[in-house]
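Single chain ahead, by itself, as structure tokens, in the form predicted alone.
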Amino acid sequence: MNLRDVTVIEHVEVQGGYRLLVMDAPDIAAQVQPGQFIHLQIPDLRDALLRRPFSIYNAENNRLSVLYKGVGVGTRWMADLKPGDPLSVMGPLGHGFPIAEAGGYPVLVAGGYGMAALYIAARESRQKGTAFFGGASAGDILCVPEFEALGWEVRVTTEDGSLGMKGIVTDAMDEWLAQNRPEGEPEYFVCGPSGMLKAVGERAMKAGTKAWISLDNNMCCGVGACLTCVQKIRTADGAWEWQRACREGPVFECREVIWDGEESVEHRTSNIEHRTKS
């Protein structure tokens, strides 16, 4: 991990409220894996002591980016950055996505701004498969040429039926798996709300396949201390154990999660306690 002074070097308005920040980080560019993330300290914001988590969209040439929108107190004060600000980051933080299996085929699955997750892994991938984006509306898909560029096929799904087809992103997702035989077993990498992570993942165990699911947990330290964002995660001995999305996670294989509601083990081993403590 890396607490670095960086700089901005490009700050600019996407579409639809998402803004695309640009920061000069060498030291932590240069260590990203895929899907994991950054913490950002918001300077001279009283209101907002902590910092806030954001995922690495892309790394390279020196240059670290995050796609983000402005929803809360500290990504509205974000709009008024510019180019030459300083910035303090923590980074690169979490375990990520695997590369995926050889032999497989790679399947993305992005709800929201998901997709600003997936991104270095839709690039370090050996296979170029099927990208899965869903949103509200045309406002929130993002990204559509960047990863088409990469030799992806992306598919569009909008709740309003703005852009590509109408519906949720496990709609479309179905739809093509009936239709088609992919080459491979499929092998899904997916971020996004809590929701579509459990549905994409429950697809996932039926079928008897993967699926790397990015936890949407809220997290307030980034570093594992605060256990703000534990998760209860299935060990291998049949019991369950609590993990932290900051530390452990965020990613996980979708047999490992044990949701809200669900039935799980009736006991559970104590690892977060001596976790905390590395």
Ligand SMILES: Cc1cc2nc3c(=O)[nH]c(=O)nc-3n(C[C@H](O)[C@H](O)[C@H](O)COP(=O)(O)OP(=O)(O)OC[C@H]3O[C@@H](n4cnc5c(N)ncnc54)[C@H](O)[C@@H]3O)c2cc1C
Second form
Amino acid sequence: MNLRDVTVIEHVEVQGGYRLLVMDAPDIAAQVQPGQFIHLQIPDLRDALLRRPFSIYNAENNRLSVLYKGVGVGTRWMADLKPGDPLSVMGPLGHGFPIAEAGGYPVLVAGGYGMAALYIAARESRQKGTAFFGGASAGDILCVPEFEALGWEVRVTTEDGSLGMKGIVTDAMDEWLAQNRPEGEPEYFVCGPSGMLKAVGERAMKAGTKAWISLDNNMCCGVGACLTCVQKIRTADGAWEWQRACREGPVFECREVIWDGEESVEHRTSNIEHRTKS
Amino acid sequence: MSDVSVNIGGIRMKTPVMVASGTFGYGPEYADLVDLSGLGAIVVKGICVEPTLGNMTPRTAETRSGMLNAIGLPNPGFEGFVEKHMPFLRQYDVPVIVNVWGRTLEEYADIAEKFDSVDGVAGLEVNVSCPNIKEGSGLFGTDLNMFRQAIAGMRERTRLPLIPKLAPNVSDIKSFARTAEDCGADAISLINSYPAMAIDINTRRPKLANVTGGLSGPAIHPIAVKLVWEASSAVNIPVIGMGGIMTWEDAVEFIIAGATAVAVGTANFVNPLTAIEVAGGIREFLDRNGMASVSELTGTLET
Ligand SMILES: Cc1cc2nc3c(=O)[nH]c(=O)nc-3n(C[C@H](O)[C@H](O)[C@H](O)COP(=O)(O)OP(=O)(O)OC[C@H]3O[C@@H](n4cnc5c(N)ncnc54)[C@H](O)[C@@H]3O)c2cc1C
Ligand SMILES: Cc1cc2nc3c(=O)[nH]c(=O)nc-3n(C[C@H](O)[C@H](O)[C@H](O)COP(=O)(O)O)c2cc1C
Ligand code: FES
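Could you present the same protein in the form predicted in complex with the named molecule, rather than the form predicted alone shown above?
In what comes next, the whole complex appears, and the chain from above leads the way.
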């Protein structure tokens, strides 16, 4: 993990309000693992102090890039960043996606910026499987040519039917699973809204396969110090404990996660053990 | 060059700038980025006797020039802390101040006694901003009588330097400062975060699961400066000032108001190097003003 003043190299609107921000950040870029994120300080935003977390889309040739959408005060301010501007970046942070199991069939499932968060995992995976991308409409479907260029089969769903199949991403997944028998057990890598994470997780649990899901819990420090981003995580003895999405996560296996409102098991109090994913 | 070392109730610090409880974890979280030995002291997240779960989420919310928190003091308990975190902290040449709290007077006294024999603990900062669950009413930090009993009870059970951390939401901060001194406290620190809340107008729900929380960050700095000024005028023990420090200038205000040392909290989340940079800024300020040590600046407010 580093804290660096980096320089913006490129900043362009991709589509549908999503922007690509590319930074010159050699030492951070060199350490990035799939599914990790950076914590970015938005300059001159004096009354909104805290850093903002963004998944790392790509890290290559000393460059670090993120894909983001303007949703609030910080991300709207970021729209004004220009090449040459300095930015303070902390990262890479968190424990991301494991490498797909050999002999399995990797399946990516993404909504919104989730497509960006899965790009490095897609590149690093030796097997290339199927990627399901979902969004409200065509403008929310990002990076399809990039994933196809890596050798993935990309299947798109949009809620308004403006691109690909009409519906939600799990509809497309269900249909595909009913019609195809992938060579090897499906292993899911998921990033998107929590409804999507949950839905894919339920399917994986039912089928007895693994689903790695990336949580986007609200964050404050991003490094494990403040205990803002905690998630209830099942422990081996059947109880639960808090784990930090920013440190032990953001990626967890779906069986570990206890969602809000879920009938809860007994709490075991040991909240901040540093755990490394095997 | 000016000497920025200070002595807080027997705790020798290389710089007058510590990191505030709850904003720096237990040390390892920022160790990749910050030379821990360069800090005045590390104050760890609040510890009580038994493991504690804390509040549900959302636990924090950003507000204008600050943030709200209602983390709920989750912690691994005394034994868990000593086992899991003290070995790491002992590796560094930096005073470790343990922030402690209790739900009852007995718990305050017990936690003080337990830490008395722990190797590597330089002192105890006492968080009194928590409700008394036994009596069911009042807070240790805002009821002067309960405050006195908590601190006096701890004093009997430990030889470690005791630093009561005063709550800001009291009508007369001087009486709390004096009471701390009368009970044998070695220093006082202030301020803890200020009770506050924020509402999401679309859902009409509070932004924190706990409904209310504590406000911290630059929004509370002027409030904290005033309280440090008043408290330090009432006692002879050293005062540690905190609340909204983002820059060395913010820290120097506290020192002029009467603080011997300061602590950086919320700013760590923005720039983890703040405490180191603030210490450098204080040193240069002393140099420029021909002052040989921090004590020459402490409490020099001209009115
Ligand atoms: C691990 C992680 C990875 C992320 N990766 C990306 C990414 O690659 N691209 C991208 O566009 N966004 C990403 N996000 C979400 C991004 O952090 C938020 O959109 C951003 O913080 C909003 O800042 P703001 O100042 O514009 O919004 P604010 O004005 O602070 O809030 C506007 C809205 O954004 C929501 N929001 C604020 N902070 C967060 C947060 N930390 N997580 C989720 N929602 C939030 C608020 O609830 C609110 O509804 C990620 C979040 C996490 C936790
Ligand atoms: C996320 C968070 C957690 C905190 N946890 C504690 C705590 O456990 N014990 C305590 O005495 N103070 C705690 N505080 C209060 C800080 O130590 C400090 O007194 C306060 O935030 C004011 O300083 P600041 O404005 O520089 O943050 C916490 C503050 C924050 C923001
Ligand atoms: S954001 Fe602070 S602990 Fe995760």
